[in-house]
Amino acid sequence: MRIVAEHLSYTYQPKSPFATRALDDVSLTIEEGEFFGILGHTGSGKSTFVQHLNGLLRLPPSRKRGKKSPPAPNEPKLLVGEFDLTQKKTDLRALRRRVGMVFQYPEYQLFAETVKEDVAFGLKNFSDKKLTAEETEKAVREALSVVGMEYDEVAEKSPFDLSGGQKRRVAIAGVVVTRPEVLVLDEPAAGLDPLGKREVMELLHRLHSTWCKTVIIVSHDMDEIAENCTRAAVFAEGKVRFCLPPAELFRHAEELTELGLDIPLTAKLCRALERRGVVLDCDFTTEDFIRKTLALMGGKP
């Protein structure tokens, strides 16, 4: 599913003294198959943007016009695959089956008595047909397996008896159980230690290669973006300031710093080397940085 947003704006509490413009004429395209990153400090508009992608926040319906009337200048447009989110009759249930949304700290949203009931909840809500018990169990079993958990070990357990990492996996399973084509995650590694972060990112890459065609992560962790994403969009004050592959994005270190953002450790090291007359052309992943540093020093990568 290709995502195309044009001239997208959104204001919280419009026509009130507390009106806040969260998105301001945003145009952004995310291609099918990308592992896409969205960056920005608090209040930049990044979370508001992704909540439009499965209709949690809605655009005003398109104004009716005659067949020969051209679109108004800067008329908002938001297409998620074949779903036109400016249309009043958009099938939101079908959209949410195909665009899964995992919020920050999703383990806090677990609620059912058993793991299998929690994972099955989204399936029952968004399925386009009534499933048999056997079909439901099969889908839940597969969803738990893809996030690295054994159905027979955890299905009957209370999700509240699991470890923090296991709870997060169960919460993710509850979203991917519908086999969405697009998976959106808000700060998927928030609150985890380095090992936990690595395991979550490995899980997302496994989902990307076998389960969900497109993965979109909202993050403030520059190293996370550099290591994992094909492209990343930088939001600031409701606008998209950059949309580039990480290898190009993090060469704009001064501009990112002015926006209140950091750069990856590898980018900082490259800048430090440049100040000493050593130019290292790498893509800012740790692997590429180490390989090219060793090559520069005459060592074997």
Contents of the next structure:
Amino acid sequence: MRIVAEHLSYTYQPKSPFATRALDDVSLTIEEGEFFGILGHTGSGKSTFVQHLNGLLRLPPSRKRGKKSPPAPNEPKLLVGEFDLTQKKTDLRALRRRVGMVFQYPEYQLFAETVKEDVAFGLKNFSDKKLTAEETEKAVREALSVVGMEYDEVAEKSPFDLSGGQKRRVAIAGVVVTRPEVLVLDEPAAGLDPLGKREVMELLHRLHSTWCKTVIIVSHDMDEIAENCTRAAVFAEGKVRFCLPPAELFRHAEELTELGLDIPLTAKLCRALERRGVVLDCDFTTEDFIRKTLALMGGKP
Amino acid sequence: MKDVAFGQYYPVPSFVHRLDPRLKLLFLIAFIVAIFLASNFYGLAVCAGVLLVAILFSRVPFGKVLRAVRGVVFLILFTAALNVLFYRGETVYWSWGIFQVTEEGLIFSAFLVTRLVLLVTCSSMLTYTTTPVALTDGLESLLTPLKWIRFPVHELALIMSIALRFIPILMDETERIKNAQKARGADFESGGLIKRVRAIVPILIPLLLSAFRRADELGDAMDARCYMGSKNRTKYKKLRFTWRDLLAFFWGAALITGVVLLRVYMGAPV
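Can you now output the form predicted in complex with its partner chain? The one shown was the form predicted alone.
Below is the entire complex, every chain and molecule, led by the chain shown above.
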């Protein structure tokens, strides 16, 4: 599913002293098959943007216009696959089945008595017919296995008895169990230790190559973006400032720092080397950086 | 969910916002007393006038004030309907079985409705113009005499301010959990009563858990900073009376006097 957003704006609590403009004329296209990163400071509008993708936030109703008059040049537009979210009548259920959304700290949304029931929650909500116990078990088993958990071990446990990292994986399983084509994750690795972070990122790659065609992650961990994403958009004050592959994005170190964002460790090292006259043309992934450094030093990778 | 904004602080700089919270609390009590003392429409008109001036001076938009009434509109209509149908009077317009619509009944319900609207409006004016912190500070200060009988005034004020502080946080949390479950296909808007009640469970359980977690964390944070209650504790913001408060005080005194005079000289409406 291709995602096309044009001239998207959103204001929280409009017409009140609390009014805050979260999105300001955002245009962005995300192609099918991308591992897309969304960067930005707290309050830059990134979460607001992703909540539009499955219709949790809606576009403000467009002004009525006559049938004859052509659409205004900067009319907001939002297409997610074949779903046109500018239209008031959109089948949100069908949309949400195909665009999975994992919120920040998804473990706080667990509620059922057993892991099995919790993972099956979305499955039951979205299926058009009543599922048999076998069908449910099969789907839950697969979802748990794709997030790296053993069904026979945890299915009957209470989700609240699991460790933090396990809870998060169960919560992710609860979203991917319906096999969404697009998976959106808001800070999927926040609050995890380095090992937990790596596990989550590995799990996302596994999902990307198997179940979900497009993966979109919201993050402010630059290393995470540099390692994993095909492209990344930088949000600041409700606007998109950059939308580039990481290899190009992190050359704009100065602008990013001005926006209060960090750059990946590899980019910092490249800059330090450049100041000493060594130009290292790498794409800022750790692997590429090490390989090029070794090549430069005349060593064998 | 966002419409539960009933009584949420409305931050604009105004005369009323800058009044001493103690005075505003006393003013509210005086106002409620005045509403109940008012025995006819003239008395209520005086109250309404006073309230109108307060609203104008507070710079809270009228729409916002009316929204507070919208929250209890069902209660008001229900009361009015009961009174219209059951009030016994002389001039009968319509009757059917035990129901009877009389002129007196109509007047009396109009009186009651006005009274209820005024009550709701004036109490929401207090919360629109006073931050929760100021409110509990004021309350604590007003209740100080109770300390002599060892009543835990400070603790009570603390409980109140924590409760008030957490309302918006828990509301945000509810919204967040609701969105997360909606993204998993939860449906809160359709189905019969039982289905809807059951649909709340996936929100309620995470919400309760998070409330307990937050309570624990807050308790730990307070312990870590050696919070010991009211003993030897000073305040960051001292409450002081100013000329504004004096003005408002006279305004309130005039209101009470006016209403009492009207009650004495004009009698009951019905």
